[in-house]
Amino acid sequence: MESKDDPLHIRLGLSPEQLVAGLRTMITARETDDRLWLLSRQGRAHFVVTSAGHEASQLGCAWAIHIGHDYVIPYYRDMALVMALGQSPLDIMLHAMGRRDDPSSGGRQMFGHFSSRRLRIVSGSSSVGSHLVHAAGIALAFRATGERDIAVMGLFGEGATAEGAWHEGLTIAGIHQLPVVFVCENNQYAISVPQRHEVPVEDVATKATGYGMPGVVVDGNDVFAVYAAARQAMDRARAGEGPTLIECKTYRLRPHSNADDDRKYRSAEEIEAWRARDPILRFERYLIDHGLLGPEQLEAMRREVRAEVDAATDAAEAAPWPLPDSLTDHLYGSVSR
């Protein structure tokens, strides 16, 4: 029987085995971040956006959510999510060089328009917040065909908040009180645009009222809070209870693109503030603390997951590029080969 005086994790159900893998993922998701960015810059990848310091909030939503069942629409700085639900260093590699295997578009999309069918990730719109009616219009169809025990889990960052089609999205998820949870990944700023310009209320989350769904406020660099609110959120919409708004307070640790020059709207010094507030070494301490994990075993780990990337890395740059006969392919009804 659980104590109030168990450790957190266990409080939550959560087993070594998973605390230890989803520290992997964090690691190796930040490691191909970094990859992914020093690609960038040596023209290698053509366009990258940072997951960098979203790590905890990706994986605590990863957590709640039945892989392969539950549908989920990520925005484009979730590749620590993706990756939480099963994508791997070599998918992403794919993705940004634009080769043939690509599993999310074939080659085909811009970096951060994830998608598998096999993990049920709707690839996003790229108009900001427009991804939010999909993921209502998902949760409404298992209204449609009778579906029960399944939801969708829709995440944007706090910019989109500003967008017409967010409003409509929560909108009719709230009068039909549909299976869908809404995650606002909140990391101060809409680009360079800081939130007090872009949000007039200090928190995303009381704008959940006046759709008809609660809305839970969480420190997004907390692994385990974020959770715990993922978790009860998801339960509640595949019981039939409605929908949820979830703000995870974060913030990207980088530029909001290798396209963006972040010198220019924020100081050194509030980086580096928040770099002390690193989810992952939040995370790690939290594992060595309890004796789930030694330090060796951390440099372990760590060896391995760049490993991994190296090899990720060589073999997407030796990887095919898309065919020029496959161009239009998926479009206008033409089928793939």
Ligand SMILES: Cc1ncc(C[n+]2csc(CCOP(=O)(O)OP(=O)(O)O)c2C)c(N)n1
Second form
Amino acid sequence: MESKDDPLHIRLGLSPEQLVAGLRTMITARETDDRLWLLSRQGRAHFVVTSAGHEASQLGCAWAIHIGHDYVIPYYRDMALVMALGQSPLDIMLHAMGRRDDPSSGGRQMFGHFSSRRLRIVSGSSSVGSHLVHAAGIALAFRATGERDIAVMGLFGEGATAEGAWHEGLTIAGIHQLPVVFVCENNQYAISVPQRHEVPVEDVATKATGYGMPGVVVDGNDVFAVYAAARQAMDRARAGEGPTLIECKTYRLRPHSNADDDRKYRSAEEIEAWRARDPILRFERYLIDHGLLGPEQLEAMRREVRAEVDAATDAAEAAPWPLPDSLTDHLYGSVSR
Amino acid sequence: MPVLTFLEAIRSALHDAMAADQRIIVLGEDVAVKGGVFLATDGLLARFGEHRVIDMPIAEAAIVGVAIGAAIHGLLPVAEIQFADYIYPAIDQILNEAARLRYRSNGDWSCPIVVRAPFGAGIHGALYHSQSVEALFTSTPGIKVVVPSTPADAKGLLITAIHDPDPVVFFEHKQLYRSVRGDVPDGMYREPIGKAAVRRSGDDLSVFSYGLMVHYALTAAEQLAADGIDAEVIDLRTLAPLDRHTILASVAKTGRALIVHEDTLTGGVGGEIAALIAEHAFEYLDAPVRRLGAPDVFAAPFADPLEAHFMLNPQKIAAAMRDLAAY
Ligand SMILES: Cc1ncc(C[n+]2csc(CCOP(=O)(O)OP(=O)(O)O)c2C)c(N)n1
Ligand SMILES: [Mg+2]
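Right, the form predicted alone is done; let's see the coordinates for the form predicted together with the named molecule.
Next comes the full complex, and the chain you just saw is listed first.
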């Protein structure tokens, strides 16, 4: 039996293997992100939109998803999430380099538009906030089909919560008390615009009241806090008890994308302060403190991940491009002429 | 075969298709309890229940976006936009989401939705209840644009649209709802998307039109026939993809082409058809391609004389046809 004196992960029902695998995913995501920035500076990748700093928010959410059963509608920030759901560094590199075998889009979408029907990760556009109505629609479909014990998770930044379509998605989910978990990864900026100029309230989670659902604020850099909230919300959704809005307070540790210069709108001190709260360091410390991982094992893990990302980079660069003739493939399922 | 109004034919299509396939749901403003402001969905709630016939809040992006989500999970949703004039908030969902989902996922996902919208003037609907918005949708691939003009086509094309693997925007002319009747087959009757229909065969000139204007063009053609001018009238039925073959074959036969639409002239569908003919049937032409559309104002204004001046009618079409025949 669990008791309140047990370590947090035991109380949350997370096994040591899950924790170690989770840390590995976080480190892999960070390493892949770092590599993409390097590749972009070298002209070997056109575009990178960072996930650095968001890894705990995303891993905590991923742990709460029944992979391949629940639907996930991510946004461009969610590389660590989709890696936790099963996309490999090679999948990510093929996507970033626009190769034929990019599982997300076959080289059609720029980096950050993750998709996999097999994993029930739904393809999105770049149009911020436009995907939450799809989350509501999928969940509404469960009522028509009579499916229970299934949920949808939709993720977005705090900037997206100003969009009309975002509001419409939560409105529908609230009206019908649909099994949707809305996750806001609040990194306090929409590119350069600070939260006070994009969100009229202190906590995005307070918006939930207006949509007839609970709103929960969590420390987005604490993977356990995120998991506890996401798990409870997904369980509630699967049990038919309705939607939840979760706000993960976090920070992106790099500029918005390789096309951004964050020195214009954030101070070095602010970034340093958040670096000290790096969610990966925090999670590593937990594992070491609880004797679940030794410093040498951690070093070995880092080495292995680096080698894996090296191999993925090489394999993606050597992978075939889409054929020019495929430009017009998949415009239609069948042309009814 | 039962004789139905255009509106009854739409209702019959929804009813018969929903009875035959559990995956079909209907959603929109006032579609359930009220049965739609035009009663196009009347009776569906009682027959199919609230999980398949869904009253939506006034949120057009959600009406289409929820349909997209439901399609992602394998349903065949039919979304209703109460008036085409209010489709604008849903345009991001139609063009950026529905149209592109298959392409952007390299064929992994698809989006078999139908977006129905009543459109058109002549019912004193003024600037925001009478617009023709089809041209906003014909320049984006990935979606199909259908505009039926007869009760049989309303049913046959709607059933085909529902089962089409891609998104279809389906415009129904409000003035046709109760003004035209015709034979409509029972059950799962289908008409092909992408095929025009020759409504009147003739040798002297070709008129290409769709929606209410097909009826006006046919009336005009009868007036001309009294003077010995034999016009061919083609009902395009699908604006995307266009039935290039039927268009070009007709021009090859008659050598004269007039495109007639209720929508305003500039940037309308007529320009695309004129370009198609100029590119591919130039040698057959005995006269310049002509277009007849509404003046370039937003829609039919409210006051009777303004509305009448905005709208085409059989006389205006007959005059343009005579002019072209005499060239
Ligand atoms: C509808 C729309 N408008 C503008 C943009 C350009 N844009 C891309 S990301 C972004 C900021 C989004 O901020 P937020 O939602 O907080 O997410 P974050 O990037 O901070 O994770 C903007 C303005 C867009 N992609 N879509
Ligand atoms: Mg942000």
